[in-house]
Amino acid sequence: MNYSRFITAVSAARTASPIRLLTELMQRSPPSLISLAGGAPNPNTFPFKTASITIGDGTTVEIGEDLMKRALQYSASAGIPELLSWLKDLQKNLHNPPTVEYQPEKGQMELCVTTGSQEGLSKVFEMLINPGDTVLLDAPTYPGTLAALRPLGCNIVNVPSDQHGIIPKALKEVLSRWSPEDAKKPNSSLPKFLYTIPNGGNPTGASLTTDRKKDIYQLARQYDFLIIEDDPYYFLQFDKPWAPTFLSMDIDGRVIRTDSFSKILSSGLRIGFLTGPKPLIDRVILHIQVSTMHTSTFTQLMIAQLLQQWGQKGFLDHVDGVVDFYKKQRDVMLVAADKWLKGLADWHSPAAGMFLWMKIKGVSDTQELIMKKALEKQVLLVPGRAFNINSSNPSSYVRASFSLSSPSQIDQVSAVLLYLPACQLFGQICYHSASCHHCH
């Protein structure tokens, strides 16, 4: 992998913060070692002294005075010791990287904390973007990914996709207006990534079959362009076996997965990680350093201890307990909208995630129908144009999150919000009887 033609050169001249580098060497150094380098603030005079975390089985997290000390000073940019070593354990059970034993100019996995998921991928966006460069996604994806990608002025050609994810014949009939070659010219348009959500696609809950990421893999290595595997329904799939990565297939170091712990430990702690080549995790560990300099220490202790305390059997025996109740909030979901919806919208079973995406039938744009009618009846979902990659574009689709709502909720949702505007507010032909007590 030649990694410098897709780094910015922005990203290229970043080098690493002296000061940053003197606080990283200062916590490797023993006890013995008197420091007058750093700037670090006194921790005897923070007014926090200890914490005791109590959690769901009873057991608790205890943070002493030593520990607490550490928790509220700076830490190393990529990361505290323990939760980077415990989270590369992790990736090495889950996808067993071929990357791993590799030497670090070649694209040997590394791995970094970022502050949320959406931290990572933000800052991979600016990695890798010059105005003008064509990157590749299926629409209708993420409006935070979105959100990041259009101020870097760059040319978002969306690839055709269905409920199984991105369709590899169209990814590679898009990727035909090039040559493989174009790779090895400088300038070229040729597309720098493909950036895609693998597992219970936000909105659309899709998820990508094993062979599918195999064949775009290919495609990958053809074309030679970058994936973005943002994957934070990773941890969120319902049926077993989890599906293999993109990670697990990178046998050339082209692959930067983002893992979040936002939807299995807690949005509000902001921990995220980011795997991938070393070369180009370590441009965005630079960039971590003059930004926010790390992820807040205290939380990654928190959750380093938490997970020691678990180990990884105890945190996927978590996680399966979390699978459990999004699965039976998805089945609610899927009841209440067959019970409702049917004949008046169409949607498919989502494997993962939190969401369902729906197509309402004889309604061109939803804009209204949510932004105006729904919030009359004091109901809200998202309308579909928000996930387009041009948000201005009519969608007659709408996205329902199940992750929050009780049953019964998810019910009267489903009968007041959609059944009867579909129905009644839009003027549109009853497909019910002439009984129907919300058109008649």
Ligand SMILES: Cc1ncc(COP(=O)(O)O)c(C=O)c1O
Contents of the next structure:
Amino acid sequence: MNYSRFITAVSAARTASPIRLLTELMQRSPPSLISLAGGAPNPNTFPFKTASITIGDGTTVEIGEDLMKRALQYSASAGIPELLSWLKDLQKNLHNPPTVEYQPEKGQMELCVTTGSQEGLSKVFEMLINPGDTVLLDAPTYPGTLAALRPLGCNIVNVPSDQHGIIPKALKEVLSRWSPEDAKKPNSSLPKFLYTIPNGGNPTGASLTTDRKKDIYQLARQYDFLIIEDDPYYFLQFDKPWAPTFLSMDIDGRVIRTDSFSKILSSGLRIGFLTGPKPLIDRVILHIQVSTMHTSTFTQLMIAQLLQQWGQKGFLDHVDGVVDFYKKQRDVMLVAADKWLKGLADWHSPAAGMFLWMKIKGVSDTQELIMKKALEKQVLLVPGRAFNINSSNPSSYVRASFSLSSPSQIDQVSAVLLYLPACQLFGQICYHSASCHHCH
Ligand SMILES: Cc1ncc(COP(=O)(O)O)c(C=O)c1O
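Let's see the other form, the form predicted in complex with the named molecule, since the form predicted alone is already up.
Below is the whole assembly, all chains and molecules, this chain first.
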């Protein structure tokens, strides 16, 4: 892989901050080191002293005085060592990436902690995109990605997809505009990367099949583009065995994977992690050095303590419990949709994640239906437009999230939706009955 071909001039110009390097050196040194170097404040002056955090199973995560001093202090930009090594072991165990044994410059697997996967994504995009570059994705997709991409001035090309994600034949068709040889030409418009959400897509709920992933990876090799595998719903797959990831197939070192603890440990603690070829992850770490400096040491330590206490097995047992919850919620959502919306809307059962993506029949755009009529009935869903590459284009879809509501609330929302298309179509005249309180 010629990584320099992918990175922008801004990213290539990043150099390590000498002060950050000293901070990292200090943290690796024995306590006997006397340092008058870094600009770290003295934690003895900080007001917080200890913490004891109760876990669901009744055990506690204890942060004693010494650990608290570390938790409140600056730390390495890539992440604190104990969390990094725990996460590296997890990735090796779950994905067994071929790149683990590669030479660093040949794309050896590297990992860094990010402040949620959103930070990782936006920094990866900024590392790779020059104005005018082409990128591929399967819209409708996560608005956080679209919002990060649009201002970078790239040409976003949509790749057709269905309930099983990107259709490899359609990707091939899109790529036929270029020749694989274009990858060797400077300033070529060949796509730099393909972005996709491989499990429980946001908003579609779609999950890529293993065969499709293999075909897509082969196309990436042929046309020499990177794959950004944004997988926050990986741990919310409802059925085992979990699908092999792009990272697990990555013999070239062309996959950048974003993971997130937001859906399984906490969204507010803001812990995500990036896994990918070292030459690219190192560029992201240099960017972190000059922006957030590092993800909060406190939240990293809190998570690291918990993960060390649990071990990988305890962590995966916890994940199983979370999956059980979401799977039941998914089933409640499907029963409610079946009860109220059969014939009025179309949907596919999601195999992962927390979203049901519904096409409302006879409605060309759900914007007003949801933002006005549904809201008047105290019901909130996301109109499909929000997930289009151009969010002013109409969409017949709505996204219903089944993460937070109780079964009876999910049932109520579906019932309200039953009446809305009719009201939308017939304006003030309701075809259900003159006194229909849903419509008037
Ligand atoms: C597809 C996708 N990617 C990334 C994110 C951001 O997650 P995080 O909380 O890890 O930043 C989300 C959040 O909903 C998401 O749905």
